[in-house]
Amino acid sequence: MTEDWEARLRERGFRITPQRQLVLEAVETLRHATPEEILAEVQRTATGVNLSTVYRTLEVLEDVGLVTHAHIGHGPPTYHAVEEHVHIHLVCDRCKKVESVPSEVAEDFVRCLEDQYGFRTDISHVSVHGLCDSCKNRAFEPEADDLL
């Protein structure tokens, strides 16, 4: 876990609680959760935790910069611990595996955005949609493939 998570939580003001490090370690273990995948993950320990608990903790874990979210899909968040390197998110829209690439991949592409409309991005919350290498070699399935 973050080594100075309870550090950067008391410099904010806020206390250290079980909950805050049970949905840290959740967050740190599922990799890219949603708040419900989350909380399962903190109930298999504290069963008397709700999801407007995780909630109110997330969002104190992101205001004191231990975790950041993106949006993968068109549901709620998906949250993951702050890492050293910035990362971007491959998403397949068949099989919903999510991959997290270096955002150097994107470095022309964040250059160009800069020196051709003066934007500068926050590549921390860029999810590309696709097929991974599995699926995009696998036959169309129209069963499947509805569910999308």
The other form holds:
Protein chains: 2
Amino acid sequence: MTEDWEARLRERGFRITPQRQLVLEAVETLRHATPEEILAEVQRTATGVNLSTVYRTLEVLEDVGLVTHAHIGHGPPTYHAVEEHVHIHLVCDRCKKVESVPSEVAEDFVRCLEDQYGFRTDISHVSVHGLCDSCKNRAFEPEADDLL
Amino acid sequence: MTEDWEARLRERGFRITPQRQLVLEAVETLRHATPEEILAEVQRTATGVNLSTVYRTLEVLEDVGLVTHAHIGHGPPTYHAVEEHVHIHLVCDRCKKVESVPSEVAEDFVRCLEDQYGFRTDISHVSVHGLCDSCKNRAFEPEADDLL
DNA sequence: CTGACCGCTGCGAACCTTTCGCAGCAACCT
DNA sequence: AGGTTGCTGCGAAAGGTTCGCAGCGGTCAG
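Next block: the form predicted together with the DNA, after the form predicted alone:
Below is the whole assembly, all chains and molecules, this chain first.
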């Protein structure tokens, strides 16, 4: 973790607290974690931390641009640290596995939406659903319909 | 609405009920409706219908392939009728407007994911977020950060 | 047409995730 | 060190979705 997260917060008038540090570290450690999971990770160090604090902290960290969240379907959103390389989440509706691919594969798609519809896409915000390589090859089984 | 929705249900051993007909009609009328909105529409005809019935009915209708749902971010999912022409939802994070565009614009993107990662995309399931034409031109205003 | 299953519905409560109000604590400035 | 006031923990509330149950009513056999 870079060391300027404190500056990032201070700049915007936020205070530096252990909770914020722990939540940020948890997000960076876990990658693609839900608030609940982040809480669990944080509590390995500080038992007393509350779930509402996690939510409030994530909001702040997102506000100052240290973390982002993405939706992977019905479930709760997942948070991850902001990093150099933006990526797209491919979520398998069958096995729930999340794969990250570089956003370059969507470059043309994004440009097309901008050119044709004037729509500026935030490609990393929502995941792409479907079936992963292994699952699509054994499609049409009982659980096939308990997709998201 | 085609007339074979009854057959569609019967085939799979489901019964034909007024509730199911009304929910299906509501979905077709409203396009992009949440369960809550569907309930309201249904209740214009039959006051007594319950919200749990709407949920259960949507599940059944989705199971037999008469409706689908898509996620537009934090909010509840939206349901729409299955139709010939699959589309992608562009959701503006600023004004919340939902725009539908033909799925062809994503053809290359989808093919690329399949070729490079073996991932079979269900492009209509999750919406694409970003800023619509009008909103992106007046970006960076106070509400800019209450995005999804 | 009639009777009898049992699937479907309405209702209320439970559940889960997220938000809020409040009082006390503690980070920051001076 | 001391005062402000932002942040936290806690409990409750809110919002969306699911579940259990008893009774109604589609459906099908007779």
